[in-house]
Amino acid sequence: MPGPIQSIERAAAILRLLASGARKMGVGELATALGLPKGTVHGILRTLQHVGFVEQSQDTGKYQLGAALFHIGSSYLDANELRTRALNWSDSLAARSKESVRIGTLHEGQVLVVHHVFRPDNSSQVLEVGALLPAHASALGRVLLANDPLGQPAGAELAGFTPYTCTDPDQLRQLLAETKSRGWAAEVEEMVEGEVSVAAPIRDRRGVTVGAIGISGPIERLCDPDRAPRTELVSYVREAARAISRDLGAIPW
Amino acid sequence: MSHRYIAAIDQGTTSSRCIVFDSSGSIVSVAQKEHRQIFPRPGWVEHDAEEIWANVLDVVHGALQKMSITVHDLAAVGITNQRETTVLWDAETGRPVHNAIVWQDTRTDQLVRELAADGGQDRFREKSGLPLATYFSGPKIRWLLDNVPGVRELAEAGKVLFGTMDTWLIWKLTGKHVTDVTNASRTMLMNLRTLDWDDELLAAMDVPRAMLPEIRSSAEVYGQATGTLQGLPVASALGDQQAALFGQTCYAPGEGKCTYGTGSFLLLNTGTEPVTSANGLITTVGYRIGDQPVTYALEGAIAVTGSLVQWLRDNVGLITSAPEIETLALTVEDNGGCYFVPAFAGLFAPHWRSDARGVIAGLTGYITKGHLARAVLEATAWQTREVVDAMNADSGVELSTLKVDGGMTANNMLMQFLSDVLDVPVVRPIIAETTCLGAAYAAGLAVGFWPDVDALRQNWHRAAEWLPAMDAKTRDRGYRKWRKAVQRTMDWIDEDDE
């Protein structure tokens, strides 16, 4: 493993200094505090300004932390907040599709179910909020992995649950690329035999995927005879995902 | 069929909304707009009725636009509204003579005390079902008649009209001056048995009959809209809590629901006879469909539930959004022995103690913000338990399942704890927006969009269910502690407190 990169260390030191002070700082002050030449500090500041991590005051020429940095820090959407904001549309999705609805987020490589709406047939069902699902074998997980900046965890063992489960990392990578480009995912009998799930991403105002919403149910109801998910159901899922995203401030797509 | 949808207007305390439903009762479009809360003095709360009317038109058009549909796609519109809020307007110009006085407003405190001095807090309970309190419209009308110059004369001549928000909106929409039985039952001026304005109540409150709207059923076509909604039948009106009861399809005696919002309201269908409460509950009209017999309900109001979470967010700053309270509460395993009784404006049902104020009991050095968050959520559940106990005693029927709705039902931890302390299953229907749904259902029945209440029951589906998982010993100990904490709120206000 190569040693630390000096310029990144220095950039981090500058950001820490700017974050610790209550006031803006000039190039000279920063250079003195860090024991670096002014020219070096200036060069780093220019780069940080370019990516939006620092901002320079128009009148004094002094520097402060930039808005982009705060957006990075707040990219996390509270799961309970997500459930609250998604309540109406997940209900609607269950009513229209007549299947159970789940909303999930990624949690240590698995899908954490943060919301669950029963299949609307008044049969006895158990609330599964808090349950964990395998990311690679669920539609929710595939949507989340496909849209996660870190992507699929390299070298992770892909467990097989049925003869249909995709356990080949290369094949999964291809499925995730497909998922990303078409905007939704499906798994057909990959987690439980006879069961199918379909999911789509929930995005916030910055376009960041903050969760996934999907339906699941028996293959006879969710798929056409050729094992492809029924178009109508896919459109319900995508419409619900879009409606929630809109409420979270995402630009309609 | 061109009339594919039903719209509901929910004219609430903080905002107005319009939701469009399809025939399965699913939401197809929503629009919402907040209005100003006007606080002229401490304890006074007003709304600008003109602003509300403009917002209502905005949200109806907004909801239609979002779906790219027109008014011609709607079979009817129904109205549900914040209850008791009182507006008086000039019949000729259509302009309000004063801002609307909101239900929370306590300016009639003195008047209510004077009325109670002459016959007690329950002097009108037999006829109106209500205890004397500042909420109800009658005393608010009286205040306006006494304090806005010239209005009493005009009101006596029928030139100034009274309405709750349903009446105001129906009048603006159709030009008809009507209200429904549920809203009328919150004025303290209607006789629960005759379902008409009562001369004795009118005389006691000194309100002229000429200014009052005609009392109609909750589900019938009051008139057709004019203006930009030309031709749209206005076909239902229900107070918000009654609308939720209707939307939850509680059509049989013994069926009830609790709506969790800023405050929370438990309503129980008691059938075609009013039940007088011996345990501090209110007797009210549940609904009336066309010329069918009226259905009554018992109501238990909990003043502070969701607003306690808001208090923690806005006044204390422990959380930045209301749903975050669940995240904070889950950082600990239990309340650590801490109980929070939010008697911010006294204790309501079933205690009715205006001398009480809030307490946080059981504090030790061990308590963290996580425990406080738990205590805040648990307060909602324990308060519900007290009202359920009162309701069981009054109705003689044990509640077997609690149907819930409202924003707080998104809080999973609270719903589980609620089931634990009530020791009954708690179920949430698939449409949590039962208030709007109730108004839509009533309007749909009135115009034949749905054939009967059985068709509506078919639409009710369980979306989530929480089953009790607490052992009796833990539950009993918790309830005992809660009641001790409640005792500690009492007798706080002194004679010379203002």
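Numbering follows the first chain given and starts at 1. Rigid core (definition): largest C-alpha set, two forms, superposition within 1.5 Å. Quick caveat, the model's predicted, so the values are computed rather than measured. What changes on going to the form predicted alone:
Once the rigid core is used as the reference frame, the Cα position of Ala31 differs between these two forms by 2 Å or more. Here Ile14 counts as shifted, since its C-alpha moves by at least 2 Å between these two forms after the core is aligned. Positional change of Asp226 between these two forms stays under 2 Å at the C-alpha, relative to the superposed core.
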Contents of the next structure:
Amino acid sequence: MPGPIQSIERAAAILRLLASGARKMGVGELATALGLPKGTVHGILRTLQHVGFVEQSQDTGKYQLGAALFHIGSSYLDANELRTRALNWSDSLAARSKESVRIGTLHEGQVLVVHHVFRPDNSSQVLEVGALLPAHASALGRVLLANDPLGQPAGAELAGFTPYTCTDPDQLRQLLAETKSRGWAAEVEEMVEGEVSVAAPIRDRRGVTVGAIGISGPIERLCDPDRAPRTELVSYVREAARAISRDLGAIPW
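With the form predicted together with the partner chain in hand, show me what the form predicted alone looks like.
No partner chains or extra molecules come along with it, only the chain itself.
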């Protein structure tokens, strides 16, 4: 049986080392830590950078893990597993909020709804599992974009669905930065007039955002008179997201 391929072992060692700390590392640091010649390490880094597995800072010349690895790593948790882990918590969120609940993941720049819990009343509702939502105009999408290293593609045209939809890329970037900082997102009548949605990220044991959970409903129920989402509803959504994340092995926060 053929033995292990040395170059792949060394590339894996570099990736593990870069993943072990928050700071960026230079060629010399990596070479010293791994006991390898600088030329060997530099050659491997150039290849890893070419395929998007590492990124180099233009300011310092040091390296960090790249966005391509993020997408490969997060793909281990498929939609079925995410839905299975979230079943009880999404039902509980619907009961507490008295609104419909959706769980979504990013799919080709849109939000794929992988689970949908009906609003707990007798009103007529349509199952949305499998539906695709615009990422920039939905709370689920903003949570996912804010926690995706690639984020909203540069120069992407943002479709308007209502007079309130954010269609300005610079404004969207600001909204995504705010979303990442505070840990939740909301959209008020941006996708459908009269409707509001609130969402929070679901993370796995590595801290990677693998999905988002949120509620949606009419503005008169979800918002205060100043059009801000009701505080208690935001808390319900965030608590559900944290509970699912704990089930996925995330460190409680």
